[in-house]
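There is one chain below, alone, in structure tokens, taken in the form predicted on its own.
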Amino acid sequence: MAIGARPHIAVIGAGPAGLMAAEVLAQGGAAVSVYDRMPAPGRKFLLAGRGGLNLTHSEDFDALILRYGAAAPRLRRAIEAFSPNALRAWCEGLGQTTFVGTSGRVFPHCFKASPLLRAWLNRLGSMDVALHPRHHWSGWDDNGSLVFIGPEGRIRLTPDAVVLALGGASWPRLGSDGGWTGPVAKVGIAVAPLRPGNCGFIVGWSEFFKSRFEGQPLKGIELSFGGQTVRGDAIITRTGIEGGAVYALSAPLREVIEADGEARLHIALRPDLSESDLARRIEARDRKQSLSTFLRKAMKLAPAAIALLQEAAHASPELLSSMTSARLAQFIKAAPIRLVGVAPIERAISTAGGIHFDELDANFMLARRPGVFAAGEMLDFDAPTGGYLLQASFATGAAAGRGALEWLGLRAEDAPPAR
């Protein structure tokens, strides 16, 4: 770099991990240039969009770190400094206001995530980030230099540092494809396996079952496994069982069928009711009624919730119509269905997996690689639904940006991240 000349900064990743640390790099006084390997930036960023953007949480902090698990410590210091307040004032500073909704989750007020990404480019657009889309990134070559396969072909750049944030593995078209797991590992950096995060998972459904009620949501349920429950609902695929509810518990799901080859759920559908209460409805019932039709009057059942208990009931030593009374509220209140495996990668919300923390220092530089940084979904934690990994995706780009400067010598603290 020559005397009196702006450090080059390339970021590898155009997600919402990437663009925060070409932001806090810009502010900081680099040259920073994006690469990336769809045509344009933030594709993942705008599907999460349409479900409304949930962008970070608005719990306590104590509690919110630990959503992180095993990743809580190595994640706090980013979090700290990126704060879930610091991420809505920065949202505000581009003229998205943010609300706090029933659940505690944080939205812009227009629902939407591509008001906000066309605020940030042109942002970035002013401060002359240069945004190379179409830019796929192969590893390093023998020399240490970054090799991209782009438009006009293969081309190498030696920069003064690096920002890697690739993401994960989910929804592969989108851009988060794994693929940058090989050239990691072959210059001998650790990396944990990808996996399915935040993901649905499979029933051996009956063919009448998933015929006619696969798209069916289960509203207002219950689950519970391995000594946590979860209220809200979700939604019967072709294939299994996914929606939100399903998603908070898919970590310890995960891993049981990881390990076992199966893992058991209970659903309740009257969540609101009592056992014992349950149990005297349903003793109470005139016998002239059908046994679906008092499940779908008098209990409030819907008519796939219906044949939910129908598909237990067969996976079972018993038929429902013969169950007793007691027995029958046992099942409304915890309808057994056995997962028999994980939904593909490419149909979860988020991966689970990837650089070890132990490669990186604490301001995410790779031990093994001097100068060049890692940030967002390509690093090993996996997040809840509920805005945690918007929230650690922009905090920890937020926190290499900041690790990229301090190791150029430039003044982190005058760069940041929001305005």
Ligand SMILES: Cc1cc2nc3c(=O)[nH]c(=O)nc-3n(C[C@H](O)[C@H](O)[C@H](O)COP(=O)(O)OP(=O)(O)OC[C@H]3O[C@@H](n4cnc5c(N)ncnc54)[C@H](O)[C@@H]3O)c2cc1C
The other form holds:
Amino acid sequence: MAIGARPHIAVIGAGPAGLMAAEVLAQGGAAVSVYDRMPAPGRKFLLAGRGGLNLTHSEDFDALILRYGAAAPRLRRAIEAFSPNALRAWCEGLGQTTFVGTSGRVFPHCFKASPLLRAWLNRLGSMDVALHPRHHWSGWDDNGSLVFIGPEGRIRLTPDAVVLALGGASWPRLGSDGGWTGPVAKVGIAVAPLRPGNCGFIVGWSEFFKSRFEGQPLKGIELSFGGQTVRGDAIITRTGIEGGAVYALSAPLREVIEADGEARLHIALRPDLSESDLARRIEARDRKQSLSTFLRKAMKLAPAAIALLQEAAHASPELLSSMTSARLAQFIKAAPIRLVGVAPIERAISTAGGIHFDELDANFMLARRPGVFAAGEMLDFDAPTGGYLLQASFATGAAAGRGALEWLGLRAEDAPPAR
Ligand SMILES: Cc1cc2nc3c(=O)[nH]c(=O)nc-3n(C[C@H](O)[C@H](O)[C@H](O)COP(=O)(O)OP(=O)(O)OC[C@H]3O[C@@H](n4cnc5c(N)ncnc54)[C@H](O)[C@@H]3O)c2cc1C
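Output the structure of the form predicted in complex with the named molecule; the preceding block shows the form predicted on its own.
Next comes the full complex, and the chain you just saw is listed first.
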């Protein structure tokens, strides 16, 4: 279904991956229509902007690519072609300068997604990319046409090529609900189950602890699990624990919980002090002072951290006040917290699982559906927070766009993103 002399390409999903594919395709000379089930594009991208919009990471390419674990070899070519530097240049082309934070993470100076998205949509509009909000893709009919449910009812389309960029399944109210797995699996495409990635965990907190400390941060802590150690912050939730440091360990934690039903996470509340130093200070404390006052004033532990120690001690079961100095130091250095479940995918930052890479050729085309490409978080990769998720979504979107141009015999080398 060419439009004029130009081939027509349908991009389904108006997140970072789909919009990037649309830009590459329009730049390469295709007529592009973008469909999304939501009333407005880029809802999850806007939410990511509420956390500062960590666009990518500045570390060495070899270190960066390893963050994608088993998917690294499948993503390497796309990320080489649309590297963190190319992503920064692209952002700056849209009027949003970027900077490298102290952790090596890259952010736009404005710390928001909305100005970038606005400028991007304007650019896409000027390239005649047609946006069709409120169009829910429900799969293919028996003739291989795309089926959408839109404001005017059911429509069928047979474009010259298709890019699927339907996202994962976290924060479903923003549009990506993983509903695409049904139609995709129905045509025989293998999909690894969608699971929470960069997610929180369930802890059996006492009533007192959860009612008193829900929403409180644990700052500057160090988490240890399975030989890995991560410094950062966490947040106590009503049902457990979440936040940056927890997300960084979420993949191994999730695997152990899936296998064994539980995992034991250790939290260092004063990671800057050695266990012997802690023990010495505890031993030398003024015994007239209550333990909690000592922990608060001399150990500089926040009330939430002290209560967390008490929770860990109760579960042991022990009493903090009866512990020897050495035992208490051990607890402050590594309070054991029993995680008994993975928090629901609805609250996760990302989604693990998705379309198996074995279903895709090197240009992100589905072997079972020639002319249909897939990109972004709907692919079977996960990565820690740090900008890796957006980096892979943008890069695979661009790669799928280039792949579709090539498949249609258009000149992919004319395409951005190196504008
Ligand atoms: C709270 C939060 C903070 C985050 N912060 C960061 C960050 O700082 N850095 C980072 O790298 N990553 C971050 N992420 C992750 C990042 O936002 C995602 O990885 C990224 O948006 C994925 O892009 P995508 O285009 O593949 O999918 P999405 O952005 O999810 O877009 C998919 C689109 O497809 C549409 N869609 C789904 N199903 C259908 C259907 N059946 N029919 C039509 N349309 C459909 C959806 O409405 C959606 O618009 C964050 C995520 C969350 C939840």
